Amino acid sequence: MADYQLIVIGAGPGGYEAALRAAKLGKKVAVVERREAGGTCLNRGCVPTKTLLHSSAIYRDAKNGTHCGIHADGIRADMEEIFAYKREISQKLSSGIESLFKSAKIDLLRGTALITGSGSVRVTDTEGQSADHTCDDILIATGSVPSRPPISGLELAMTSDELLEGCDHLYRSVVIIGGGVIGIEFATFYADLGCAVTVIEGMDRLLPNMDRELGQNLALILKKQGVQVFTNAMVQGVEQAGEDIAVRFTCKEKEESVAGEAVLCAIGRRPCCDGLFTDGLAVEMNGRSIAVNENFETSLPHIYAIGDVSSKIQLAHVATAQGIACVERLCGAENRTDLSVVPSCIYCRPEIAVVGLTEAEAKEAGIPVKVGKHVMFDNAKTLIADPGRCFMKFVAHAETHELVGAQLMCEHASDMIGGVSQALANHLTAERFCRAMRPHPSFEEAMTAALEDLVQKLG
């Protein structure tokens, strides 16, 4: 008899739902994990993150005396303070999923999980004592690490990870290699604390994955608060410059060059699967990533992979999702969630938030579709928050009138979004998700306001 029914790989978002999910449909189950519960989410990716931005708006809108009037000159943000409020907050979430653990009665195995069969996982600890440990099924949700670039000198920029391990003063100057979500949040995060940050994009735009006017919205915002944005910029090399380190880049066929007392390489993130499986054994990839079917199965019998491991879209709650449906596939339960409704969120300011597919996505994809839009200059929340331009889109079947995608540029836009998500995943027409009444005053309101433009060109 094995040891355990399922064994998962990595306590992160996908990993540590996926086990939960599975010990209350009766299984037994342990979990590996090297480092902190919770994985890069709670601890250097997502929720740390969004610490770090929740203590920039309170110093920003402290020194600037934001909508009162009074301006407290002298105040400096105390990075210390600021990064260790981040640690407490993951220590808390990590704590409480060990808690979850031992409520559910799952084993958390503390080490490095080797795959050496399709029924074993060996766990070595940090001493190097080894033990081998027999189940029925593997999980893997070990997730994603930063990407590094063959650029020459970018061993001197900082990633993510290095970059959360905090700091104890505040960077005079900080140079952003890319433009995605990673490197706005940051730059947000900076800005508000009153540094020069530079961001370097390699494509046309801002967020180059979203819709266009996003980025080009973006863009305009950021400049208006301080924030240099070269976009077209292809990085050359980073080099030490002094007591700075310089970016080589070319732009419109233009060598340039900026410097910073720091460099961001926010260029994306990489599956993590190196050294997972023992000499002779290995699955089948998707290029980087591990290759799994439609119920999250790899080449290899009763191994499963999930979340960033193996997933295109890289979003921890879309590793969570994947690993609980798995988890009820393997146990015959029914799977609730709608896996291909995908909301998407930005904590820039204002935040973006969307689902679905963009007016350029739905056309490329030759669907015909109609969008209704309400840039929100009237609306009283938005006024008073005065974030900048703000704007909600939403994209139908031309035909069916269903609801097909959404784009919130807008405060809360990350808590709204899951009201649109519903809508998308219920098959919602644009007609019938305007019927809701929305309060007032409220930034949701501007739902409403772009809903009947969808509605009026639909006809």
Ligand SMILES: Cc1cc2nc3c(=O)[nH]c(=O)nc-3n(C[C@H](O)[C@H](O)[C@H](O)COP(=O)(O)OP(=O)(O)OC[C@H]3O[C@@H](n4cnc5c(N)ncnc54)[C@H](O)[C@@H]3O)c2cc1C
Contents of the next structure:
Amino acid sequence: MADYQLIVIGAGPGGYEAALRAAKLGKKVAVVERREAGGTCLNRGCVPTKTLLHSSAIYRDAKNGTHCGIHADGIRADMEEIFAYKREISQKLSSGIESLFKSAKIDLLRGTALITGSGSVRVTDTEGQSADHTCDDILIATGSVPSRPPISGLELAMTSDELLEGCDHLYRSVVIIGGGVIGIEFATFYADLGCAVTVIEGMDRLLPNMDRELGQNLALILKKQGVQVFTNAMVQGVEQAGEDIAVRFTCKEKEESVAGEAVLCAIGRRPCCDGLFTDGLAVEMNGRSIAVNENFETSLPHIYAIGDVSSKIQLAHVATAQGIACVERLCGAENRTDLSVVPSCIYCRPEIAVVGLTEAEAKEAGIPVKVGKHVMFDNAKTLIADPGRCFMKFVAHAETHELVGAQLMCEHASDMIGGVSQALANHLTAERFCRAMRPHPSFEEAMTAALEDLVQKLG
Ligand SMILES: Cc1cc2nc3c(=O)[nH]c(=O)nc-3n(C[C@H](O)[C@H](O)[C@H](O)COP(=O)(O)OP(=O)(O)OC[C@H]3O[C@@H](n4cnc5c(N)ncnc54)[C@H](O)[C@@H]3O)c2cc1C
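What would the structure be for the form predicted in complex with the named molecule, given that what you showed me was the form predicted on its own?
Next comes the full complex, and the chain you just saw is listed first.
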């Protein structure tokens, strides 16, 4: 008999949730982890960035509160304490996961996993001691790591992992290469604290994978906050320039250069599976990701993969949903989550939250759609909070009236998108989603306004 029924490699949000669900469904489970429980999400991703943004928002609100009668003169941001608070939150959550493993009788095997065959995993600890473990099934949930493309001097730039380790002072200036989700959240954090921030994005707008209006509106809001934004800007090289680091780039056929005390390279992450398989054990790849079918099976029998290591969408809740779906299928249990409806949020100010298709994506896919929109100038809570231009958009199939997507850019958008995901997962029409009364005053009232606009256009 094997040591375990399931060995999960990686204790990120994909791996730890899958392990807990498998144990709940009666499997004997072990998790292999070489770093802290909680993976990228709790230690170097979602949670630390949101903790930093929480601190910087308090600072910014106190500084900018004069319009509503707050004069918090003399407030200061202590970087050591801000980063200590970030560490404290990550540690609390990470040790919470270890406690959950203990109560669920899951063995946490500390070390680096090497898959030596279907049903066998070697774990090597930091002292170089190895132990072999056997199992019926292996679930790979090894996540992703920051990638640094081969641009001259880019090693001078920090990755998000390095920047999150902290610094004892506030940088005078930060240059951020990459105007995607990670770059924008760091830009928000440093701009809140009063640091001079520059964002350099290669595509024609910030957040190039999202609805055009989101990126354009965000650029205007960031510029108003003092952030310098370059789009269509291709980085050519990075070099030391006295005490600063200079980033050279071409923008609209002009050579430009901007220097910062720190440079962040936020241009993507790559799946983490180097050295995961013993020599001679080849798994089919899909580019740099491990290839899986709709049941998360890899090309090797009894070896599954979920989360950032194999998924097109690299988000914590996607990793979790895939991990749970995978083990539920393995255990013969019913899985109820619609994995095709994926909300995605950016914790800038105002927040951005999207789900489903944009108008452009629907058109490209040949789906006839109508769009309803509401700009929130008349929304009382938005007027009070004064975060800049906010709006909501809903996209519905022109014939069936079924909602196919939504884009929200407003305060608390990340707390509202779950409700919209519910509507999409349950195939609600615009008319049906419009039926509920929404409280006043609330940001959510704007949903009714945008949906009413949509219903009118659908006719
Ligand atoms: C700065 C930043 C901010 C982010 N913000 C958000 C956000 O707000 N919302 C969101 O949804 N997503 C966010 N993400 C993405 C999110 O963190 C990832 O999508 C998520 O962590 C992926 O989960 P995972 O379980 O697949 O892998 P991971 O969380 O990467 O965990 C993988 C684990 O496997 C371990 N491991 C790897 N190889 C081995 C091995 N051979 N042996 C043993 N252990 C191994 C690693 O140490 C790691 O702990 C953010 C990411 C970053 C970098």
